[in-house]
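Shown here is one chain on its own, the form predicted alone, set out as structure tokens.
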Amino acid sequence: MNLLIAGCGDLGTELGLRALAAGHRVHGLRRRAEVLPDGFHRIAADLGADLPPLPADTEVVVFTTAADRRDVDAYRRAYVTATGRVLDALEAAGATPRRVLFTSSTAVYGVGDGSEVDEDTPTGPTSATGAVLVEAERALWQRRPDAVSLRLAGVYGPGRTRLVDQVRDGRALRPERGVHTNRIHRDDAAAALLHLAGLPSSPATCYLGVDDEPAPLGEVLAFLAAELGLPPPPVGEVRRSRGGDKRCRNARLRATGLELTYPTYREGYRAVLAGEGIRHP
């Protein structure tokens, strides 16, 4: 398989190790494209200007792009007009990947009562880049109607420490209701797309990037104090301005056959604490 990753930067960089591992020919397209392992073959482009020509030869093109910044004008940038672009530059290459993936998010559901989410579920973000991210679809299904599209769920791992540093500061508290998170480590991110890739008969055209268990915010902060040896975050109002309150179920995802390494918050997290050299009690 010939794969090109636009907009190649920590998920996209975890995905082609793992296509290089298992004998793929992988392109990686950024801006600094010289920090790219070896293996590599490294397009250096910005996604929001004329991008060079592009391989020919490319059998499936993923989308990992991330905006710079969170305003709708970086969204747009990221995930509307970079996506055209390379499309754009593929036809002109000649290039006609039997596979497009894109990465999306489950903030395209403005579902805030903690009912279940599925990919049938209608979108109705309620933040301004979140409908950015539907635009984002609705265009690139326009020109690839078998285009994929990825939901990912809160995205942790290596580097993606935002609750273990909450908890770790201080910072962190227990909402006084019991509102849902839903999240993916980012090696099972990379898996997905993998998987998806690779899958013989033709995916559905969306699928939600999430792990096996949902579980309530103050849950997932009370583990966490409890593997870094701390008392649990006191409780208190939190205000939540992104993900809504919401189950996101993963069944489709699941049935093509992908296997999880850490299926819920308690494996992946331990996992990152493991990498920082945190023993668990």
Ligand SMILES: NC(=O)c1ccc[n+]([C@@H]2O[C@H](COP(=O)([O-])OP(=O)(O)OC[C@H]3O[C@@H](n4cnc5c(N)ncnc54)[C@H](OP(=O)(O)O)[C@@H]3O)[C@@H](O)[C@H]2O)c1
The other form holds:
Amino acid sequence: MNLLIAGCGDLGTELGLRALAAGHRVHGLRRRAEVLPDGFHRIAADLGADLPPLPADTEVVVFTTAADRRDVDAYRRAYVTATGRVLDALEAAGATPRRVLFTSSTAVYGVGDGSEVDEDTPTGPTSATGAVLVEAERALWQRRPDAVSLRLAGVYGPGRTRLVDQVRDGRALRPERGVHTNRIHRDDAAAALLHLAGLPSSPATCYLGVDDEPAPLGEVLAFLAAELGLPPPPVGEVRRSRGGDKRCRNARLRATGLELTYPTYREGYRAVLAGEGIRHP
Ligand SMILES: NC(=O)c1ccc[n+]([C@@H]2O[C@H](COP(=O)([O-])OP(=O)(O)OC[C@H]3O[C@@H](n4cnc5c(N)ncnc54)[C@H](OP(=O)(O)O)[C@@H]3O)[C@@H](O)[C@H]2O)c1
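Taking the form predicted alone as the starting point, write out the structure of the form predicted in complex with the ligand.
Following is the full complex, with the preceding chain placed first.
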């Protein structure tokens, strides 16, 4: 399979490495293409400007671009405009990709009462940036009704240790009420993208990219503290988390046959704390 990864950063590079290992051809597009590992066909380009010719034999295109800043304009550039530009450039090259994959976020849901969320839950973002992701998905589906959006929850992994650092520094507070966190290890997010890229029959147009176990944030923090040999972080008033309070279900993704290396935060964080893997630049 000939794969084009647009916005090929940490997640995109991990996806590309897995695709290369499976014998596929990989083009990685980003501004600093020189940092991509050997084996990648590097396309140095800014998605905010005119794009160079893209490979005409692209079979699968994956969007893993991230916004430079957490504001509406940056999000629109990264997720709406850039996606359209890549599709335009592929069209101009005469490419007809059979699959288009987009990495979105569970921020498209506005659920805050701890209830279950799945792909049938209506979107209702509470943040302006979440609203742009909904806009980006809609724009993509208008153009490619068969495009697949993988709505990722909090991605953690090698070098992505925000929660670990908070616990280690003593900044972490366990919320008084049981706010849930939904997470996915970067490697499983990359595995999910490769799996969806390779499915022979048409996948659904939307999947939640989360592990098997939405967990109370306080429980995750206490687990990390125990792993670090520290006492559980104190209970305190926590500013309402960006992710609201929801329990995301991954049944649809798992029903495609995807196996997770890190089915819960426990296996995933143990690997992170053991120093397994690297964060790709
Ligand atoms: N982190 C989370 O918890 C989370 C949650 C939900 C969804 N996601 C999504 O997962 C996706 C991948 O995230 P990630 O962690 O892999 O992000 P990342 O490491 O920051 O990678 C994104 C890449 O996009 C490239 N990029 C940004 N602007 C560009 C532009 N104008 N032109 C060309 N390339 C550009 C950057 O490379 P250059 O600087 O070299 O251009 C960067 O390496 C993103 O869509 C993100 O929103 C993440």
